[in-house]
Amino acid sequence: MSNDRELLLRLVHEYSSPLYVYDIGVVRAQVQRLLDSVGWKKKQILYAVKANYNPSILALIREMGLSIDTVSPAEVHLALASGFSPRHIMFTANNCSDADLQEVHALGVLCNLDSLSALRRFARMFPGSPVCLRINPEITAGSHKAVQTAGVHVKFGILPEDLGEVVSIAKSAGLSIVGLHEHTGSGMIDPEDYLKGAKKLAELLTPQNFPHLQFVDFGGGLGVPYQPDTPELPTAILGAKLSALFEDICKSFGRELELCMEPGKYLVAQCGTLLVQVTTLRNNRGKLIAGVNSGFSHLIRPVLYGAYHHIENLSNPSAATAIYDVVGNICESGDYFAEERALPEIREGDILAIRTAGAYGASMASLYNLRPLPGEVSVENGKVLRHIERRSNKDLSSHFR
């Protein structure tokens, strides 16, 4: 969001805080960013649900054509009530139970398995089904070791060694391989760090493996810029990079195949804005220390982290500058939104609005210390799309009698 000043201070007077305030517009126009880039006519984009449930963006995700990738039964049902058809859901779960297979394939959604493990109790409980397979593309790439997703180490993905016993297991149970897959990181800026998985996948790619392949989907991890001064990822460049690597390796594969994406926090980060209220204020010999009425339990990226997310002092937006610690409700002195951030003179009772909020914030949420849930607004063009009412602290402590 950008000159939303008056909106959010309107918004958060009318629901209260803490608010997370979601500009549609933002997605929309990321969305067509992507498909714009991608000059492969036989293209799917996966909205990686994870990143953000909320109804509003999961409607336009949907009028705007996209599919969804999954990675729970419950997200699996969440796209299906949200319109999705089965044929417009992926599975990729990790470490997925019998159970879980189970119900994913008894909806006719495609399952994406990532170890041998997965894929022998696929084959002897489904002979004869579509798959897809996860593929360790052993190149790490990521903002953050817990969000680097491939490598010989990480628990990701059927290794390029191990492909020989995969044709094996789907020859004897009569498996499609349909799909293959990777995913190297999160929160990639640079397009090399994304080729350079693209390119591992792409040497294993033969039709005498994988004679029923359709699609080569290479993932999501596109990186937004979370600080002021971090460029924007170049889409088009990207884009442009993927269509041609794509299409040599439709021409050595023998016949076109889909080119899939899967973005998550590249489609909603930009459009998120948290709304917090200054609660307290210290002065403890000179640091300057300004509690909130959120915390972690809302949004724990900074801590779970260490993600920076641009603050900005909605009430004071004018004033001086000070170095201030902002720091959240939760019962842990690591609890903190920013350390040693310059803002403009904050003031008890002020709004101060954590940016960049659209994605892993609300749906990496929690009851931590029975706090309450923000509340979730969604606006697009200054009109309110939906509003989705936080609970009050009676309602949430019956939930548990």
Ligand code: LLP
The other form holds:
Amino acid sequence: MSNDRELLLRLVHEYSSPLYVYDIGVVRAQVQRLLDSVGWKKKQILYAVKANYNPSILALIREMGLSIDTVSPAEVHLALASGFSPRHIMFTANNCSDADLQEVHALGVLCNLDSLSALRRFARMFPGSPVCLRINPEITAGSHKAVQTAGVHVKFGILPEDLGEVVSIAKSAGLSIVGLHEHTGSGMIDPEDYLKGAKKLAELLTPQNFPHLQFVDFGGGLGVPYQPDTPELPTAILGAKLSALFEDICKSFGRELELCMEPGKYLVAQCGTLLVQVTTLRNNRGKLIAGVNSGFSHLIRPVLYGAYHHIENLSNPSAATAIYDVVGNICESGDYFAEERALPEIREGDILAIRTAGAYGASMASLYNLRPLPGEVSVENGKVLRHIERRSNKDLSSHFR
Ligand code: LLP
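Alright, leaving the form predicted alone aside, put up the form predicted in complex with this ligand.
All chains and molecules follow, beginning with the one already shown.
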């Protein structure tokens, strides 16, 4: 999406800002790239829908034959309503209630349980059912502490030393453990980080413990470059090494299994741009501060993880640069999109493009300060596929009355 300036300006003119724009062609290319890179034939890619719920993205994911990873009952309902069959949906719950499990199990969706507690409760409620188990391989990966999801002190997954108990609970309730799963962190650029977790999980696979096993899911976590000129994940290398490892796994297991992966960010981060308009310029004794009509309620990654999102001034791209803080309209002083960023001269009214905002942008947005969520437009080859309108201020206020 680098030569898309005119299109973006046209869209913001038509639909106003703040506006999320998703280039569906970028998602299509990323899905294809991942499918092509994993040579192992019996494979399934599950899109981690929490990264972005946009209907055009979901339609493409279904069209390309992917499945869906969900983490709440409402995500399961969304996947079903988007045309995915229950057997193409997995429910990877964390700290889920009995009510969550009952609702999802009744929909015929496979539950991926990530604690002994959940397994015991599931065994009592649904003896004789198939189940998947999320293992904590104690391998820590991920670009920020908040997105590292394995290791002895994190809240996810069943530790290897508890597998004996897992097997005995499953046996006595007649549960068939059809899948083993891990997800170690988000934002991996070095394939070895992903493969380390996969190797650790492989050590735990024995046909004696898991006679009903059908698939192994190595989770998501594949990263993308957020900054220009930074390396990208060598997907072909990851796919080749993972396939080779999986071949060994199946050989020592004694039969062919299905290889599953669960990417979110890798598939959708690069398709998205958040368009905002500069409302206010300040010069605080030489410090330039550009205030825009959006804030961390619309894109929280910079504030929550110190994440870098590239920003372009679409309205004045060739001007000389100056150093700016780009800040939002939320009533907190930590409301930053960028600090001390070199940008072409910013004027009030300019449109800024905040890049690589397709994953965990809109899906993590909130109504804080009662600013409506941004509108969303999906496009492919320059054509608008769908527009989701921003709610009006008055309509939003009625939500609480
Ligand atoms: N599978 C499970 C069970 C997950 O919990 C996640 C993400 C994924 C797959 C997909 O991970 P991905 O491929 O997108 O890294 N909000 C953070 C990322 C949090 C990821 C949480 N779990 C961010 O904006 O960087």
